[in-house]
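A lone chain, given as structure tokens: the form predicted on its own.
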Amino acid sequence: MDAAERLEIKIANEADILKSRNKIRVFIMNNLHFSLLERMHALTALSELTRNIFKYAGEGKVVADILQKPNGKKGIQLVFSDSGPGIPDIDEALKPKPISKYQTGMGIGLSGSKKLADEFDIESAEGKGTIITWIRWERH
């Protein structure tokens, strides 16, 4: 894979959440034909999932790759990983939560991030961390 088709960003503080959003926005614009809505879906999921890394694990990373299907359709894969406490009950974590006036994210959490994806996978083990794979394909 070409170096221009991969981007890795460390998440260790709140500023890294915004930094990742800015870098991924440019990465998408340079590599994909996403509409404004598709870009916003990707950036919303990115914001939520990087905030989860910071909030629950303290630090981790997001790796963005450009994917291409044999028919030429392209997409973005975002892989979020951390070595935090893990998710004890993935099914429970994927249930929509009521929005609180005290929350710091957008309030869509894992369930909303999953809805914004074409493909979504979570691997997690208590005490070993979490890996979330989020994929969105071009629509045209």
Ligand SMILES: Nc1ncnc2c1ncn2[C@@H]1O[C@H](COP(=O)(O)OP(=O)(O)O)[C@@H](O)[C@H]1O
The other form holds:
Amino acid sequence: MDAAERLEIKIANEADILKSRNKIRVFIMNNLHFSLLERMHALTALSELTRNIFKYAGEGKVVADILQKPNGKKGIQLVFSDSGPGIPDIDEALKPKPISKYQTGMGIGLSGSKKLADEFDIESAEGKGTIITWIRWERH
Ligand SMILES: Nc1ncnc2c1ncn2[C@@H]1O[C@H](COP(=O)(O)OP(=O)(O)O)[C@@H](O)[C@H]1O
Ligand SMILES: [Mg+2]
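Cool, the form predicted on its own is there; where's the form predicted together with this ligand?
And the full complex, kicking off with our chain again.
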């Protein structure tokens, strides 16, 4: 895969969350035919999942790749990985939570991030870390 179509961003503090948002925003604009709404969906999931890395694992990274289907449609794959505590019960973690005024981020969490994806996968082992794959394809 062309180096220009991959972006890797380390997440270790609050500033990295915003930095990743700005970098992925430009990455999407340069590589994909996404509407403003589609771009916002990707950036919303990005904010949630990078915030979870910072909040629960302390540090980790996000790797963005441009994918292409045989029919020419492109998509973005975001892989969020950390070596934190892991998610012991993934089904429980994916249950939508009521909105709280004390939440950080947009508050859509894992469940909302999954809804914004075309393909979504969580791999996690307690004590070993978490890998979340989020994919969204061009519609037009
Ligand atoms: N990267 C992660 N490492 C460990 N646990 C996580 C991670 N991301 C999410 N979790 C767990 O999954 C739960 C649900 O996450 P989320 O839906 O983002 O809600 P919130 O962060 O508001 O609790 C969290 O409360 C946390 O226990
Ligand atoms: Mg969260």
